[in-house]
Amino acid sequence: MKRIEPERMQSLLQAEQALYAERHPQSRALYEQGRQHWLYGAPSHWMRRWIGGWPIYVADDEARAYGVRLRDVDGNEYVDFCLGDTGGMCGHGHPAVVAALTRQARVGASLMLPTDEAAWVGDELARRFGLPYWNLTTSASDANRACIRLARMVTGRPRVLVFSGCYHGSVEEAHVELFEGAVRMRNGIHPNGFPHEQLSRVVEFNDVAALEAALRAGDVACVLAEPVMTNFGMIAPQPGFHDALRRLTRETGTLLIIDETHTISSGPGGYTKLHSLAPDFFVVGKAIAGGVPAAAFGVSQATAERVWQVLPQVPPTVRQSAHAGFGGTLAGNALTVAAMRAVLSEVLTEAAYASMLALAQRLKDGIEASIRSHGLPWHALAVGARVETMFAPAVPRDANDVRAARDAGLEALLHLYLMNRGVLITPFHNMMLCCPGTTAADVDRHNEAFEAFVRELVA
């Protein structure tokens, strides 16, 4: 196996940084202007995470066809495999989504009333994902918090168990990780006065013994889990892990929340339907409304009946507070529902998923071919239409394995190199996503750039 020389990597990084500055002067100027009034230079502080020193600013390009191609204000074109960190999983500018948004905007975007499309969307959510009852929120963070609140309400227990390295949005309970056996805040997040030592519990993914010990304590209201961890570097479940997770939660009276905000790329019914996971709560967000801020959570029959015992279905003739500690005036708004119907009926279809999965395999095969041909100790991992380049020889079992193999400098160089050659991947690690608008030519553009990257790196 070849070794990457640090001096070579640093030299390439400096050259790519200079090339980025040369090719993005207008984006740089807009970022400097933005720093006058945006707290972190752009509308979201996450936008500063793009390597290069400043983010690329996307140009207004109404003539652009549906797909994954973008043009920036400096005239550079990109193939987008980030796709809004999954929020754009439908692709950019799908005609069905555009038409639905335009039509509903003329009627009203937010009405605090259901539209005639709401019944169809509810039926389709139940059909696809297998849980009978649903509620809409404005983000997966909101959906996760609602499920946690309901789980605590019906179990009377305080704690939420999460897996080290997880990401579930801005859920306070999930901001912890294990490091050298001790619990700490992940990513330097401020604890916000939240008593994590009383309300959170964290174990390593795939560690069944630790999971059982944590649940047998009898104080965990729910386990909040991605079926495949995707935010710390992808970590797949070991054989039998999900069977053990479901068995142990049932034996200990713990509710199971499956968060499929990312793994919805696995198929029309997500990873849950594909592998018959049978959660008590199911969360899906980001992509479900074509990029419009929205999420949904589903509830099993048995869990819904427990919820209704505490928080009954109130008929409209009875005046009673219905806030329940979650939701909001924009949740389930008419614009979201219209977009969701378009997505579920015309965009994320069986045929679309078949294409996405095939293209993800083509992406993975190309990456691995370059890795093998140059003798590098890396691999690529695919989960549904999502692919990640991992700078390690072995598939990780947990967050410790990912942390041990992580190379921040190499990640930065890969991201910058790809951007300078017109390819965008998720800025947080080496994650890519194929969508219904992705083409074989888009995938090949990435694979050619990746091959060039590896060739230069080992030269």
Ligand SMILES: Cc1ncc(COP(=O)(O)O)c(C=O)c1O
Contents of the next structure:
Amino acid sequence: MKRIEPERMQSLLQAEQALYAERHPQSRALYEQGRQHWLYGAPSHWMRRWIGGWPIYVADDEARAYGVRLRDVDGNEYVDFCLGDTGGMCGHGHPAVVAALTRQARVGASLMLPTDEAAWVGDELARRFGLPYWNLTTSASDANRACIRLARMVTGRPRVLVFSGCYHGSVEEAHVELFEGAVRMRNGIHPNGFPHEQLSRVVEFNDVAALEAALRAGDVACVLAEPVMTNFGMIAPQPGFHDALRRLTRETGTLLIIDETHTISSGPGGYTKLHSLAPDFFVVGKAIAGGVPAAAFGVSQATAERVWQVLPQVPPTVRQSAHAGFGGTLAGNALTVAAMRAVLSEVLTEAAYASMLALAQRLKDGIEASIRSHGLPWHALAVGARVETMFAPAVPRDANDVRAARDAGLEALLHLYLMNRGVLITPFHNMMLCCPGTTAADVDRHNEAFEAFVRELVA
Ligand SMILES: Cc1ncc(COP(=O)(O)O)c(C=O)c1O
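Output the form predicted together with the ligand next; the form predicted on its own has already been displayed.
First the chain shown before, then all remaining chains and molecules of the complex.
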């Protein structure tokens, strides 16, 4: 195995930083201007997380064809594998999404009335993901919070169990991790006076014994889990883990929320359909409305019946009914439903997934070939259309393994190197996603840049 010299990394980083500065003066000026009034320099704090000192600003590009190519205000061109950290998984400017949005915007974006497409979308969500009842929200964070609220309502229990290394959005109960056996805030998140240790339990992914002990305490309303962990590198379930999770949650009267916001990359019905999981709640967001802020959660028959015992399902003529405790004036708005119909019927189709999965395999094969040929102790992992380069020799079992192999300097260098060669990957860890508009040439562009990176690194 090759060793990477720290001095070499440092000098490469300096050179790449200088190149980035040279090529992005207009983006830099826009960022400086934005800093006058945006709390974190740009409209969302995520946008300042890109390496380079300031984000690239995307140009208004009328001539752009559908796909993954972007141009910035300095005229640099990119192939986008970040895809809005999954929000853009349909590709940029898909004609079906553009047509649906244009059509519906003329009629009305937000009506607090269902449109004629709503029934079809409900049918399709149930058919695709296998849960009979659905509700729309404006984000996956909202959907997770709504599921947690319902789980607490029907079980009467206070706690939420999550896996160390998880991320489920702006969900207080999931802002925790295990570190040297103790619960602490994840990622430097401020605790904000919230009693996390009283309302959360955290165990390591794949640790069935710890999971069992935590659930047997009898105070956990629900487990909130991604089927494959995708937000701390990528951690795959070991054989039998999902069976154990489902068995133990059932035995202890705990509800199971499967959050497929990212693992929808697995296939048209997500990881759940592919692996016949049977969650009580199912969450999908980000890409489901083509990047229009939207998410959906599904509820199983048995869980819905329990919900209706607590909050009766009222006939339409009864106007006074209990509030579920989660709102969202814009949830399920007409624009969202129109975009969702387009995505579910014309964009994230079986055929599109077949192409996305094949390209993700090509991406992974290319990364692995470079790793092998240069003798580096790394590997790559895929979850359907999602690929992650991991700086560790073996697939991690849990967050401890990921932490042990993490190399922030190397991550920064890889991201900057790829950006300077016209390739965008997520600004956090090394995630890449293929969409229906990704081409083999796009993948090869990444793989060539990755090969050049590895060659320079070990030179
Ligand atoms: C698994 C998972 N769930 C939920 C969320 C939250 O999504 P949003 O920020 O759109 O609310 C994320 C965001 O990255 C996520 O990765």
